[in-house]
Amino acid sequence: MDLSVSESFSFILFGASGHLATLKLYPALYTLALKKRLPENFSIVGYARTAMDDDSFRKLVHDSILRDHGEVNEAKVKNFLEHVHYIQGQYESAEDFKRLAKALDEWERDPKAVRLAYLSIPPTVFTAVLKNLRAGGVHDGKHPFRCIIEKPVGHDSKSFAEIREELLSHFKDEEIYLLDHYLGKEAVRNIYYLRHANPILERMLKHTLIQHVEVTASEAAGIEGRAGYFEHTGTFRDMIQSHLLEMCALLTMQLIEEGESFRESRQRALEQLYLPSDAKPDDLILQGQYAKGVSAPGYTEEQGVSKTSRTNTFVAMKLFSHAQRWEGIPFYLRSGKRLTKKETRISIQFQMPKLSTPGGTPNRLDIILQGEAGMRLHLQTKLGGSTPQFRPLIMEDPLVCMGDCLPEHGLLLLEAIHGNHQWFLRFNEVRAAWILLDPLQEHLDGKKTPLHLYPAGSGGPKEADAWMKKDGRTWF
């Protein structure tokens, strides 16, 4: 597919001064313009309650781009900013949305311009915005329309069902785009395509060869001023519920044949993930929270965080898959903030060799998606001498994006403009994830459930190591 846009479009961002907008969206949109992926006629419209004029908003966007890119061509930034506008308005006011619709009509030279409404706002104001997009004429039935919602969609299966019902009462299913930005990362997409393009690798991925799988997403950063969001969400909802479960689905989904649905296959893989019914919650999940480290504050010392907060910043959990080729293999998922380093990785440990290999260790395949991205196959080779002794043999290659590489939000926005849903979530995927994790979230919320502290900048709670050792395993 040609990942450039010839049709004009309007990108309307609700939550225009928020963390996601300034950290990810504006730099991604500028990158698309820089790479000449955008049409001559497009508009980027910020909508929020904050009092601001076009010049003030453009400075906010400019500063966001500069922080991300470091050095920029000011002439190209100036040209980009000419397409940037701001509308101050209330989310509950249909009249304010009518002003927005009128402004869009003036900026758009094409009566068929695609309109994208991106909701980077708290779910508490979803209802008002969804209602007024129609009542105010932004969604007028004449322009192709996309409503984009960033994960997590809701905070449990009940709230998700309410949001789903609200969305479908205003828009058609094909107009709704549920976005998990991990699915815009080329490295994450490559989890599936490495299997697709390498039959030898696919034949290795089955329960007769594998002992266990570890999926890790560690972050060196803290909450970066997002206390309002993170206090309500925590690492379990923020990282496990979508990002890590989707990575598991891409690893375990059935490779599709021509004519089959990629999204349906990914959904089936997610629905096949399960928790053993006879296991105790403490055997399936463990949570932690970072405390003050050598050069970083503790979580409860962050601005906007309650001193008595029990929000988890680290989670480790175990699950399984009903997929036949993965039956019986434990998947260990782990994610945390203020850890030693930033890294996203899938590690697959194969079973121990049947014959004795003195000095040997199990074979392992590491697919490192962020950090020092690469693919490493851990094998064994014989040392010199008449007695068979072995040492590790590591075969590796960097997994860096080559060719048409775009930031994840930029790539997903282009695909949304084109009407391509493949890398957006289906409602049933989100529902399956919440149903799987709701019992564990209820356990984590219990006042008697331990919340293990760990120093900021460390490898996480020491209790997580003991938790793994109960299964006779260690984290890689």
Given for the second form:
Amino acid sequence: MDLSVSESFSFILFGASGHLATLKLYPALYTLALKKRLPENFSIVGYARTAMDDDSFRKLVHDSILRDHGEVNEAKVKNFLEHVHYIQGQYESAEDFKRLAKALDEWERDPKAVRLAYLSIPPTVFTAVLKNLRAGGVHDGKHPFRCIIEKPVGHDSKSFAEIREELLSHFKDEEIYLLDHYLGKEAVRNIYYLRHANPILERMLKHTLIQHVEVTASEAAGIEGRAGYFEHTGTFRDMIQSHLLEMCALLTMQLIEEGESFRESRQRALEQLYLPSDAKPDDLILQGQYAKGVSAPGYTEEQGVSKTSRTNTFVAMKLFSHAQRWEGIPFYLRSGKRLTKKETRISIQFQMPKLSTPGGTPNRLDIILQGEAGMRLHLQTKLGGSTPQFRPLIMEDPLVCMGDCLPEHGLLLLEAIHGNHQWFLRFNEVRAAWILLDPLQEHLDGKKTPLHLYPAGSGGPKEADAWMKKDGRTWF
Ligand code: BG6
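Same protein, the form predicted in complex with ligand BG6 this time rather than the form predicted on its own?
Full complex below, order starting with the chain above.
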């Protein structure tokens, strides 16, 4: 499918100077422009409370593009910035939204322009923005409309249900796009398509052959000035609730033809994830927080973080799937900030050979999605000599995107403009994830639940290794 956009659109960003916007969204939109994927007529509109005019907003967008792209062609950036506008307004003011709608009409000059409202705002103003999008006429029933919301949607199943109700009281289901940017990553989509296109791989992925699965998303970065968001979120909600569970879903979902049932299948895979009811919470989850390291401050020394904060920046957990081919296989998930390196990886450990293999280790398949992206199949081969001894044989190939590769937010935005929901979350997927994780979150919130400290820049808390050892395993 050609994902160039021919119809005009307006991309309205609420929270225009936030971390996500400057880190990901503006550079992604600029890449789309460079790759000639945008129509002639489009507008990028920042809306926020901060006093700014078009010029200062354009400077902010320019700087964010420069930071991401390194060198830029100034003439091309200038051209792009002509489509960029800023409206200063209050989130609670219907009048200010009317002003926004009027400005959109002028810039669009097209009654059929698609309007995308991207909400990157604190939960406190969420309701007001939804209400005013309609009251102010941005959502006017004439322009095709999309409301895009980033994960995590809510902070538990209860708050999620409230947000869902709120959203559905303003917009139709098909106007709502719940975005997990991992689902825009080619590498993450490839978890599913590697299975889809390689029947031998799919046949290997079966509980009769597998010992366990490890899913790791480690980051070298810290919270990058996002204390306001991270303090009440933590790694469990920030990374596990959506990104890592979605990766598990793509690995375990049933293969099917493209289309709406694709999302249903992904949803079913999420619903099939479970925590054994007889396990103690401490056997299922462990949390940590980075302390001062050699060259980085500890979490509680970060600006805006409480000195006594118990927010987790590292989580390791175990879950299972009821999907027939995965029944009984433990999935170990792990994610943390300020670890040694950036890497997102799925490792599948197969069973030991039935016959003795001195020096041998179990076969393993690594799918490395970020970091040194690649696929590695760990086999064994015989060493010379009359008695069989073995050494590892690793078959490896880089797994990099080739062809039409777009930044994740760019790809998802094009798909949203086209009205394609396939890689956006369904409400029921998000619900399933919260329902699975609520009891563990409650456990983590308990004052007596340990929070293991680890030095910034290390491999995480040593207790996470001991926790894994209790199951007779080690992290890869
Ligand atoms: C975001 C989280 O969703 O994903 C961040 O809020 C995290 O805390 C980021 O750093 C990681 O994304 P990526 O694309 O860098 O792997």
